[in-house]
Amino acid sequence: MLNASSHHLASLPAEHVRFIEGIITRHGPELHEHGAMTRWFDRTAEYVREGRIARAAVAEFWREVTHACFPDTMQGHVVRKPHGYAGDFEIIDRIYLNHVSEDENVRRWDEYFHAQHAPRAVRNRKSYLHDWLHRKLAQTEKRPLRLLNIGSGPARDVREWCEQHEGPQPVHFDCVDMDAKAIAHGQALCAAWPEAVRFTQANSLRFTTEHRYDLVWSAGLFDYLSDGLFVRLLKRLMRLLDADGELVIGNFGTENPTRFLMETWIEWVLLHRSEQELARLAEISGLDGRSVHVDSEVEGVNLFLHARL
């Protein structure tokens, strides 16, 4: 297999093939050698740069020896797209979860995919959420806060959330996603909270309420929405929002180190966007730039604007 799929990189000096080649073959890269797989992939990039093989290549080559040698490692199933895209509630859940593979032929690969910057940043998305709702929680003697969860995905946070929380639940949520498998996979994570958390299967674009949420969180979904959508969602949830209300959206900022791993290798692509161009979207919906700022998880790879009405 590896003789057969290495022609994609015969343009490339014969040691740099033969790095990945003994890699593949000790089925991963073991914790001592991450950081020389990272330099590997920095370096591939610095050929797709060159012009010395094309992104093409390299990405077909990857899809190849994924195929062959762990399709059901964390990196395999981004490949495969189960559900029929990148970043599904699925692989989320397990990045939330950091699973590894029992299977010792492939676990490292596992490994190596977490210690990623990326999968670092999505989890802490989760404590940036959780940390969040305790600073509403005390600023107020509102209970309960209504939150609404655009690109709700697994509902892993909310579940984390519900079991740190006896008794009535302080914060009360409104999920949404398009996709009817995350749905139910919400739903029967937060089963034992019904009064709680609530579900619903809609387009974020065109989903309708009367009611007006505290809190209007969404942790990823806008990675995936071009400017023109960015604004035309922004507006409709921020009319969504109490007169007192706070939006949090996540977005991906342009210092991502995994950036080039996640585009070509595992053909995983967001639309990354800067502070500056968050802060500028948020202008073009129409908010003052006063009610308006961009924080980051402890990674600042995962940025977060804030915006009030």
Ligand SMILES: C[S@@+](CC[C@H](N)C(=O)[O-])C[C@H]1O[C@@H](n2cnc3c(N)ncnc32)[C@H](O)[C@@H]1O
Given for the second form:
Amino acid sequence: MLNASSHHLASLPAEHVRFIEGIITRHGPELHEHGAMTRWFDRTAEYVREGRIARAAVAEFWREVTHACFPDTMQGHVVRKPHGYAGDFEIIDRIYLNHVSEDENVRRWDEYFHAQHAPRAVRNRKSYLHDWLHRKLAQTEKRPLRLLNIGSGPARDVREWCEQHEGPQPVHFDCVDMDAKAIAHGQALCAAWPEAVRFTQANSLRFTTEHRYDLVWSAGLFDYLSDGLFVRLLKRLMRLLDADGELVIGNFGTENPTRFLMETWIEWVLLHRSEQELARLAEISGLDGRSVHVDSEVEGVNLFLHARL
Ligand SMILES: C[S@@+](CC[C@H](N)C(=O)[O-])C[C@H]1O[C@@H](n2cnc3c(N)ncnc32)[C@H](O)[C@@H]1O
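Now that the form predicted on its own has been shown, please provide the structure of the form predicted together with the named molecule.
Now the complete complex, all chains and molecules, led by this one.
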């Protein structure tokens, strides 16, 4: 199988191909090989830029090998898309939980996956949200603060926040997700706080409500939206904010060292946007530049657009 798939890499130097075949034959990179493996991707990216191989051929190589050799890994889940789309609640939750297969023959692939900048940035979303909520609570006496969570996915971030707060919850969450299975997963995780956490299955582009919110949060959704849909959804969400409310939208930034690896190893394609592009889309959405700023989590990979009315 491996030999058959390697024909996709036939235009690359034999030594370069032998390296990756060796890693695959040995069931994935050991910890001390992570650097060499990443350099392999970096060198392959250069070959793509030089026109020596098509990006699609690299992706095809990995797709075939992943399906055949390690479908039950983090990368296998992303490639197989069992829920029909990339970035489903299950893979995001596995990223949060640092899920590693117990199968010795595939464990190393999961460890390599989790070591990358992009999954680290995803994990940082939780603390970014929690830190923002702490800051917001410190600025007001109002309790509870009402938060609208768009594209809530596994709701692991919500659960961990609630677990950290005994007694009356200081923040109430209205979680919206399009995927019924994501909603069921989130409901199960947050079942202990029925007053504070509610779920609605809806497409956020059509979602309407009578409520107005102190906070609107959406991470891991806008980087799948074209500029047109980005602006449309941002405008809709701004209308759901209270006068002194704040909205935060996450979007992977253009400085993502894992980008080529994501796009070829696992074909997880996001619309990466720079700080300037996010500010420009906010402006197109009718927001005053003075009420907008862009920040990032500590990895510097996941950017966050903050906006007020
Ligand atoms: C990558 S996950 C992010 C989950 C969560 N926000 C997080 O950061 O952990 C994206 C979620 O958005 C949901 N989603 C995608 N398009 C949507 C839409 N148009 N309306 C509502 N939810 C959507 C998906 O079902 C998925 O659960």
